[in-house]
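In structure tokens, one chain follows: the form predicted alone.
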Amino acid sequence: MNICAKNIEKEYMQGESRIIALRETSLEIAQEKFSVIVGPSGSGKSTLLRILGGLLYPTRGEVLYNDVSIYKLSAGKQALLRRKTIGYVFQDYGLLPTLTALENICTPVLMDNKKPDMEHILDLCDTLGIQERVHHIPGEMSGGEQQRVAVARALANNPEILFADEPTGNLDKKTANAMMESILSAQKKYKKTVVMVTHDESLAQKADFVFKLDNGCLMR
């Protein structure tokens, strides 16, 4: 899946003030590579990620998936694209507290009225290092383990693309590095296109491609 953003701008109104979150941002995401969007807090990283991932309409510009402008699709086709093609991971793990890790991972597959591919899901758990935790509920797991479960859940439907918004933001440095290595391992093993937002430039150095944002502008 080729992803191309052209002249993306995003504006918000805050009271009577106009806030410009992104300014004329254009970029291409390499297929089956690990790309990172890095920048300080408030630079527009998460806004750009959500626009690239089909979660937030740009004020101007377009996002193309295989030359198809996704924000010109109907709402139903956009929802289908997100469900079939994209996995999302956010800073907040978002796990259901009463379900086991395995049940959480299987949830999006079941919601899509499909039978979970347990061979694939258990292989995911093994790749992400949570194979010993699949029958534990979130309250019995560390933050790093919960985030790995969230990554496995995002990949359970075998999407082409994974968008990750500050997935290490709630983790200490050591756990964040281990989390990054786990995502890299999964990306390479399953040949996924991964786009991750982080403010940590040391983590960004491990990516194939790095895009730097500052004050809503892509730095060249």
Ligand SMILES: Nc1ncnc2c1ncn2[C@@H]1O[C@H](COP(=O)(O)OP(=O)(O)OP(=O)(O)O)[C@@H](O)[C@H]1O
Second form
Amino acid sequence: MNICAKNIEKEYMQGESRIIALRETSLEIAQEKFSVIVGPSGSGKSTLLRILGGLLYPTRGEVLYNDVSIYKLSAGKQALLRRKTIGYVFQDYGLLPTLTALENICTPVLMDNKKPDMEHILDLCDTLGIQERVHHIPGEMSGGEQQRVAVARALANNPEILFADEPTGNLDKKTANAMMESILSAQKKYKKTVVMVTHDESLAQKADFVFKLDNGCLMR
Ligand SMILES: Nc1ncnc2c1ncn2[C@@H]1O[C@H](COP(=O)(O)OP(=O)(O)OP(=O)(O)O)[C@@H](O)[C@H]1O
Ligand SMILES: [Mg+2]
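The form predicted in complex with the ligand is what I want next, because the block you gave corresponds to the form predicted alone; please supply it.
Full assembly next; the chain just shown is listed first.
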């Protein structure tokens, strides 16, 4: 899947005032590569990721998946795209507290009325280093482990593209590095297109492509 953003802009209205979160941004995401979006807090990273990932309409411009403008698709087709093609990891993990890690990971597959491919899912847990934790509920896991479960859940449906918003955000340096290595090895092993937001420049160095945002502008 070829992803291309063309002249996207995003404005948020906060009461009477207009906040320009993203200015004239065009970029292409390389297939089966690891891209990161870096920049200071408030520079528009999450806004850009959400727009690329089909979760937020841009104010202007378009996002093309294989030349199809995704925000012009019907709501049903957009939902299908999010369910089949995209995996999304949110910064706050978003795990269901009463379900075990394995149940959390299987949730999107079950919601798609499919039978989970347990061989793939257990292999994923092994790659991400959470195989020993699959029967724990989130409250019995560390932040880093929960974040890996969120990554496994995003990959359970075998989507082509993984979007991850600061998956290392709340972790200490060592755990953040281990997390980055886990995502990198999953990306290589399963040949995924990964787009990750981080404010950690040292993690960004491990990526194939880096997009730098500053005050809503993409730096060249
Ligand atoms: N729903 C919203 N309504 C109004 N303003 C918003 C909204 N979401 C984000 N903003 C503003 O848009 C700008 C970009 O926000 P965004 O969340 O994309 O930044 P970010 O780079 O992800 O920051 P952080 O590193 O802190 O997560 C900020 O000024 C923010 O306050
Ligand atoms: Mg953010």
